[in-house]
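Consider the single chain below, provided in structure tokens and representing the form predicted on its own.
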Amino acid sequence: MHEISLVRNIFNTLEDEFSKEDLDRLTGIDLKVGLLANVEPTLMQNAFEAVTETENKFLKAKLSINVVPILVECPLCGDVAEVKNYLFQCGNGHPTNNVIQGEELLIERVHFQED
């Protein structure tokens, strides 16, 4: 299950970038992920509580997952759409592979408890 790896990334990130004052005072961590990401946002909510359960940090922290569609712009005719079904056209249907959005997987935005 690469959803633990992915979480220890992200506690990693988390590490790197806030202190740890800073960090005791996490309460939560928004993701944005995309349907192209390879990402099961159940199996990712049950990694970030296992790993967080183990490794006994960011206890009070709640994740949230803004799951992405994924969106194609047309390089004919410059139109964007949402890729349905897995077909990959604009809305007048031209083929694209031209992917602008979907394959994220991104801290979107982390939360603190107020002083």
Second form
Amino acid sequence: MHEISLVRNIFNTLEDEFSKEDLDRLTGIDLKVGLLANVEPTLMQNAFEAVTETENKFLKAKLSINVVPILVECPLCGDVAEVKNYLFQCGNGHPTNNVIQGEELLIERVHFQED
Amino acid sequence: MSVEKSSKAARGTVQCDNSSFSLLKANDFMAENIRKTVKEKNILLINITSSAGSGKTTLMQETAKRLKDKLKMKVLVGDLETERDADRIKEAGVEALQIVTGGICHLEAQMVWQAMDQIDLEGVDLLFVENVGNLVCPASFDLGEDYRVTLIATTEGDDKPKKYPRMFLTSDLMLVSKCDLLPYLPFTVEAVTKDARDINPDLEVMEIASTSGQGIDEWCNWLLAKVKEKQEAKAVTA
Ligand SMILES: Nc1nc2c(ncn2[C@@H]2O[C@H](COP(=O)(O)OP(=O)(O)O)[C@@H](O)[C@H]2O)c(=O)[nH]1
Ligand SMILES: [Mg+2]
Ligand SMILES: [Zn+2]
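Cool, the form predicted on its own is there; where's the form predicted together with the partner chain?
Once more the chain from above appears, this time first in line as the rest of the complex follows.
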């Protein structure tokens, strides 16, 4: 699994976007993860703890993982439907692989100490 | 909202924008570089994925034997630790370079980019990347390829696509490999095709057996057609 490398990507992304002073005051990271992203939340939490400890960074930050379902938009009839049991079709039964949600793997929000 | 590093201290909750906070941002950026480079150089780039042992390297050997006199083909091959696969492909008469990932379970665009720097791409028509054997992690990493081709062997379960939906969703062609063994196994091509097309209705499917040669001509003709298509599209825009 690639959770460890994803956690390192979280760190790199935050370090690109925020200053060291800000990151010292980081209290939380909210991830948005599509069901298709092949991320196992428990493994991700474990990886996060392992990396924060070994790198001695972001120890105060809590990781939350928001898993979002797969949605397709039908190019034929425009219907947007949730994909269940990995049957990729719209509510009217048209097969489609036009995924509009479910592949995301991103940092949605970050939280800092207020003062 | 992207926060400038120089702006005053971040407080409370910061909502992040999707593009700069994607965890695959660095990979996707390199993948775009690869896509541009292969387009400029008129190279068709194919990413070959499967579980370990489904027959990727054997297919590369057979493909090399048949196509090496028709076009210039090279192979980059990802492996956790060893150099064995590249040697097997070289024996078939084409240049191959091993990308040792050192335990990482997938290839990232950065690794392919570095490997492309180590081989001579002049005049190459067809470049394969044999990915690390696993259907999970490689699915998330765009390598800038023109086509993603996934092998599934008859010795695996014919209900496998739904266990690895992202891979089948992002593939263009599914090769059902080791079809010489079909008579002896509970696996059916119909079942695996249905399972995969539930996910990706546009997926092309071919049956092959590298050991007997079944379907290999069809596969090579598919490749030749895609090479021609890309080179003609380039000639029109040039
Ligand atoms: N019966 C049969 N065995 C095959 C075929 N293709 C490959 N194999 C065998 O499957 C094993 C794994 O093949 P390999 O090409 O190394 O798989 P890779 O890990 O996906 O690169 C080897 O022992 C091959 O000889 C095939 O078409 N039929
Ligand atoms: Mg191999
Ligand atoms: Zn529809």
